[in-house]
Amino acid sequence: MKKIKKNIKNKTWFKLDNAGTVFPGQNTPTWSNVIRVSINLKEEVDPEILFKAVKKCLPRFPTMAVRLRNGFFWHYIEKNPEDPVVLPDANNPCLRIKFNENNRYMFKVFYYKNRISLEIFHALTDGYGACVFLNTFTAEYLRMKGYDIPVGGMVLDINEKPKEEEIEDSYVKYASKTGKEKIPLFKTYHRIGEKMPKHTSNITTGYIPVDKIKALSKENGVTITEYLSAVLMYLHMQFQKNENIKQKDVCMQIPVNGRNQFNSQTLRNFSVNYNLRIDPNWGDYTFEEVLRHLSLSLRLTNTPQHLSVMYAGNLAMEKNPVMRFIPIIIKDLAVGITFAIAAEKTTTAIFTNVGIVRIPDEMMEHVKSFILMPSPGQLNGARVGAASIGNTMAITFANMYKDTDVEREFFRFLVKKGIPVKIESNKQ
């Protein structure tokens, strides 16, 4: 066992996992693939320290301290030997990834007052390898502040050599050998309006405690993400029936971490995206029919089997003979223009819960908040992030457009349930 970890420390390339494959891409001006995670302190940020603690980090993390290479066929990851860059925030979170840009890093580490942030393109991580990072570096950063942080929970311990498993491909390692899934496509309901300008967007969070929309969703017999993303889908149905047009299938995109499924330690991509979709030409819905319905949906088809076939069907270009040998060139333009004719058309909405964020005692003393965004889209106006820690659960939407109904209605349907709600918004 101490070999091979030896050996994955001083490796000095990775494949993408399988995720990981598509999103260069896709990696275009007005679309980033970037997860934003956000931890927010009782104290405000020494940027040196900052830097000091990520550059401690990095080797505990050897497919995220990388830059980005093109093979003649496939992408591929190698040992980055720069060091990272700590940054003042941005007024414009979640730009894309410039590979020749940030000393060649996939990650950017932003600071603001009491605030750090991580910004990491999504071939690399998802969610929760996001938050396992920013809290790695982030207890560090408190222990050369001169606290005592234990490690537990997403906090690793850095001087304790990579694993082997933090850095499979569990895409491969848990994917049907047998079953296969075909993906329908349906023209699909957007709430569209007037672009914000070019690069920016408008950011809302609200913070809400866990404890009240822990019990108003067991009052209905559900879970959190299924209550909320039953909100968001029914407050969709009500904008286009009012919008008096052709009815189209309203669809909630829910990613789901496969770590809650399989025995996956990974520290790379894990998580599939579930579309579940209404029809409102069946008929009218109330709310109560809409939770029910997504909920009964998402448990029906969230198991190990249909997860196991979802990530056979991601492989399939992978493992497709011809696809193989195609030159990447070819491959990015394909994945390029595959992505903007698909892209965001069959999803009205987006909710992605990365859950409770578990760090120790000792440093929940020195944290606020949490906060997970996911990156503006080109089409959909609600693309929800969330994140809880201690009794503080943060929803954050990212939206292109100048209007901010959805999220008003949003927060307004969770406060008459009798959940009190903490707005920010950068939204002047």
The other form holds:
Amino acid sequence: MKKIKKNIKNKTWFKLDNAGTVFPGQNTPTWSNVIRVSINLKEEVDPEILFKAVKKCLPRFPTMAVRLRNGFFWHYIEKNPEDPVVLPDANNPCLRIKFNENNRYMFKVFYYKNRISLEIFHALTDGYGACVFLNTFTAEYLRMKGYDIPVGGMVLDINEKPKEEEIEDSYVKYASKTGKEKIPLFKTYHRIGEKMPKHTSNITTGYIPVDKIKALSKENGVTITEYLSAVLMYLHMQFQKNENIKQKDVCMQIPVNGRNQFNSQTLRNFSVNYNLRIDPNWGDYTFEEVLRHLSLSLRLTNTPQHLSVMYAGNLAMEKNPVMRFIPIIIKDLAVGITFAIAAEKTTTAIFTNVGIVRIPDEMMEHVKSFILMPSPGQLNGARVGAASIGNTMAITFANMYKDTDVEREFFRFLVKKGIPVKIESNKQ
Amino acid sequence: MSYCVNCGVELAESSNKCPLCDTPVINPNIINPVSTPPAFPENIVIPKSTNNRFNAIIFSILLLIPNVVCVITNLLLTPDLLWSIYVVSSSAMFWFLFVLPFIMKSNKKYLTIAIDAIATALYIFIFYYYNSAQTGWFWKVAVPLDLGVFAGVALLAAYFSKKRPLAQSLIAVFSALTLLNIYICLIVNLYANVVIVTYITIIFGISSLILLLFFIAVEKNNKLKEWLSRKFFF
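Now that you have shown the form predicted alone, what about the form predicted together with the partner chain?
Now the full complex is given, and it begins with the chain already shown.
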């Protein structure tokens, strides 16, 4: 029988991808799992043109131009006929996403001086998808301003039809058929302090030259992600040691982009988290030893086979026949409780590095820097995002505590190693 | 271009102190600093909270429907037997306890407790009036117990209006429970001498008194507190 493929543009609803299914259940009146990406241009942003650019790009991203709906058993996303919302930026980014606000879109576009920012609910996409979406509508914005910007890298052709492989759930496609692994959970150390007032957080961005940090990492025989994660891990071990308490594991969470290992072009979620632990009860570690431990652990664990069994482990829950027929209200409740009692308690800090943001050279002439940050946590102070464009790497801390000692020690560490750091913050 | 003398990091032109260590920026070479915009705007957006009042009103209307249906059915089919009064009074009781607090515009906790006390007394009165009005237990037992319990709740609410340490909170709760226990025993025994209530009061009262004394001892004695945390850490 001949299969009739539906035009993706005319498809009115989609299932959430495997990772996306858990995020609506984690949502609370004060917190959502949001990814924020920002691009700093060389000229002030015109909000009216920005709105037109975002609106023009939406049909190219059918899984972003959606609103979230409740099915009886699962959440789903359906085409949103409303206009997107472009807002002036605020001092307190990454606010919770409420599904009936913002014309029911699950992303918000902000502008402030030279900066365009996109905050997107994690149920729709991961850091990579957010970067592609932001770069594509920023390129269109620059075109509307009269510049000639070609497509390429993370800038998609908006005149092209959306591709089937861009909306696929790659977790299902690349999950192992033979093995599965569930991520073990351990209680870990947290650097806690006095919380910031509700809905506010400390955002600190450090800009560093890519060539210098690359050279430093190479000198130590590791990658940039390994080096910077090891700095965070080492600092947390020092904090815990100085607190003179019962020593718990220090666990770094490092999200890994599956697209690097598999031939996936999806614009939906396709990352999983590696939790790399070290037990301080084994004795004192020097920074070099922590770096070696983290680097070797990551290299040992980061294989396509391992990713594949991790996808299978996550999918097992979704495919379980009993789970499938549990009403969504109970599923959301279970996800919320699990998230409250486990989740952040099992990780000390998160370091997510989207890597080099590739855009056409003609667009690069108008761009100063690119920033990626995860939303501030509910327990973890150090939730760190990094992105590089040209020779500038932006490392951003989203911290829910008043004390900024983790970021202070982190950037001081880099300065001591000879890396120049320029700091920006939302502190008033 | 300024650097923090403490951290060694370069600071944004708009910074007048280091965001990492709060050290003020003093650059003697720049006498009249050019004001540049900060990295983030100053305005803080506080998102709207969930409209609980609207949801509570909708729920109240929905709750009204089965009650109206019950009353109409009762009056049409069995006018001699007034069974719908139990359904309506139970719904009303539920509404006063769990829905009304969301409809009230401001958080008036003592008013809410007073309304709940009256609603509970009225609810019990309906059962009393339709079943055993001649015995008089409502006035002798139910009303004093209702007033005593809600007065205790009001006192605890006043005590917990400030955040209290765990040991002090436990002392307050166990004191309230011990007093309530004795009060129930007195009221019930004044109405009718029920031996079983006395036994329960003695067992429960002694247990909570022991716990109360233990928490008071822990709260007062730092050495004991330290010894306990040393012996029973996990």
